[in-house]
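We begin with a single chain expressed as structure tokens, specifically the form predicted alone.
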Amino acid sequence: MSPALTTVLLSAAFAAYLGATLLYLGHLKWRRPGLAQAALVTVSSGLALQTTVLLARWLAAGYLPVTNLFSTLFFFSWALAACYLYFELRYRIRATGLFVLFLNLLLLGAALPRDPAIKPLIASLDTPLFTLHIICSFVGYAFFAMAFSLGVLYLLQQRLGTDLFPELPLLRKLNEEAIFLGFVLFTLCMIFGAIWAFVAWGYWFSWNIKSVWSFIVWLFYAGMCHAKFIKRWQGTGYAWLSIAGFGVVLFTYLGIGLLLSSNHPLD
């Protein structure tokens, strides 16, 4: 796929995900239930074109091509919009989920100006075991990002009491499922990447700032996994870890890349 034609298909899943924003906006504001339905179509309409442009990549360049900013700001998009629509099919979150779009709109417009050329692959990342590192970390980071959606809602829930939102205990059940389904999937991102890191360089674990601080986000959501059972931390304890989670998260992705000097492949 050509550059210029992967840029006109991620504008058009940019325009879907505005169109879905406003759309879920006039549902909160009119309560019509045809605009969240239509709100969700434009959603699926938007993760078909990123799913489009991810396949044609991908086979066009022989492996997952997430290796630079462009195409790690795309692929968290796309991650994002599948976490959101999870959510959406299970539980009919609607307009719960307008901060993660939100979200999803500044990761697509903040790489739709960048080179969406594909580079090739060092040898080091020429593995399977790459791939399986890059997709649990990036679906692990989305459903952080859906948690810190969950936690914003949960405070501001509790503050309004209005019935725009679902009720606390709905908001508090999704947040915990969001956190333990990032969990999981960062802890196998954490394994593959360990194992990744033993074959290409023959040790386990490197003491490299990338490293320690996926190593800080795995503790930090080890932690929250604990939390939920202890009263204190539940409910409106919980929404704040849950921002204060996906700070690091964005830290660890963003941060470090573009503040600091790091030897991690993505950066």
Given for the second form:
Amino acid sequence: MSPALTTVLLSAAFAAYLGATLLYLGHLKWRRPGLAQAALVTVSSGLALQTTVLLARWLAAGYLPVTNLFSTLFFFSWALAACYLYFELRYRIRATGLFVLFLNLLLLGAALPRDPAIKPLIASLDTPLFTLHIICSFVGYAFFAMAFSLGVLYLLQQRLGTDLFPELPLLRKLNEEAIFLGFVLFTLCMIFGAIWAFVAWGYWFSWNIKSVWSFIVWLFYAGMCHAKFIKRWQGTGYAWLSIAGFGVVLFTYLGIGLLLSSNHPLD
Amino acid sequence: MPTRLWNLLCNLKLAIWLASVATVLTMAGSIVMIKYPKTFGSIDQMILADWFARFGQARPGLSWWLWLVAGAVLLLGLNTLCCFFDWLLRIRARWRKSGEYLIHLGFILCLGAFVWGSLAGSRSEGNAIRVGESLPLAGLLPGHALRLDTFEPVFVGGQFSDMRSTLTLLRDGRELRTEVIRLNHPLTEGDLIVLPATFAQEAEGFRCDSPQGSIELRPGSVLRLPDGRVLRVLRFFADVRRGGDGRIYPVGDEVNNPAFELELLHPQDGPWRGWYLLREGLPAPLTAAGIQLQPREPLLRAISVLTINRDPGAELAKIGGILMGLGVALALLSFYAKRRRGDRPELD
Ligand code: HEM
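The block above covers the form predicted alone; next, return the form predicted together with its partner chain.
Starting with the chain above, the whole complex follows.
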């Protein structure tokens, strides 16, 4: 797939997510179920476009292209849309998705101006461990982003008490589920990463800054998997933890790559 | 008292506290690590015990947080272990949590493996080995050696991409097995792991034109002349300097002022031995003997630079990782089943 076609299709996906955001906003204002239904269809078409681009790029490259900032932002955004759709289809969360969609617009919006060209895979990344490590990492991040959005919404709903958003117990349940699923994937990401580090460097835990922060992310969410069993941390506490956790995720994903140097270069 | 201690060690809130403390301390520590690369830059190049002995103890003001992280994580490990045993004791009633507790067991094993490797492992970088040479592994795997049979750098589109070293592992001089190692494909034997790190090239002699045609001269080469004389190459240096005392001193590995030490033997005359500095031309006794040599290009030999590590904990970590992976898969499968059953213990 040519870079130009990639940009066109991704711009169309961006437009779809933007359209869905507007439809959900309309749904909030006019409370028409049809608008929410239309938003769901629009998000699905955005995801379908993104999936097409992802598969075409994967086929063309011969490897999952997630080796620079463009492609990780794109993959993150794809995973987030898929993750949202999972929750929407399962629980009909409707406008709850607004926050996720905002986030997705930011991710895809940041990817679009970047160069989508696919470069040959360097030998050090030429291993299925890399692909598995990255897939699990970004799908895990997507669930953490979902939990972040649900956390924000939980706090909002506490103030607003509106029937437009799900009730607090459901939001809490969804938040806990997102954290658990994110933790499951991130654990797999850490396992694949450790095996890869062992065959690449001869040791499976590195004190390299990005690896250390991945461990922090993992430990943080491991802690969260337990905090839900403690009454004081349920609901509001969990919402705040989800927000803080996503801050840690963002720093690990973007902060380190942009502010510091590490052996996990992005661009 | 023992019951209270046991209850404390099985306490979930303690686990959350310890995980939080370890998280916050590691966050702070990571900033210290970046700010002080002189102290922390080599932390991955050696096992943690060696790093503490060489750098950590010398800079207690910078490394104290690492002790605290280690303390918090080890306590968390103990906490997890007790929690795991507590579950084992009640497994009949709580078998549905098998996935969760496999995660816990996996974590304990990985932690144990890390401690083991950090105390009893070893890391060694920059092991240069030339094609045809053997490298004894005395301190790492007694009685064993590695021989480099071939080396080939791989270039794709003119850019360096990979390097393939054919290594033979020897025990007491006997060949155990031969493997090609490249990026992401190390050689492992027991707790030993051998990886390609980088490569270098070294001049080992020179190609020269002579009346007999193009010849390769390197230490050990013999040139038989028509009149029965024999020219032998004793040594070669890529870069030499002539000292004030007139003697020749090697100064480096870059081809700059290359020199051969040669010996000319003749059945009747006594032998001549001396230096041929390629930039200066053949020494008089050789030209007098009718020898003609025109240096053309250096003969290069590849050096594979290997990382050789030992991690006695690696196997245990692998088992821990597999258990953790199985655990999350099982926990994932049972998560929804438990939700349907309304199984959400609120422990507080
Ligand atoms: C870093 C270490 C640990 C990790 C990675 C870890 C991971 C997990 C995970 C992923 C779950 C599943 C949560 C869920 O169902 O959503 C869990 C549950 C649990 N963990 Fe841990 N844990 C750790 C340490 C501990 C410790 C130290 C204790 C004991 C004090 C503990 C006690 C529990 C308990 C009681 C559950 C709930 C099981 C249930 O009834 O569903 N964990 N843990």
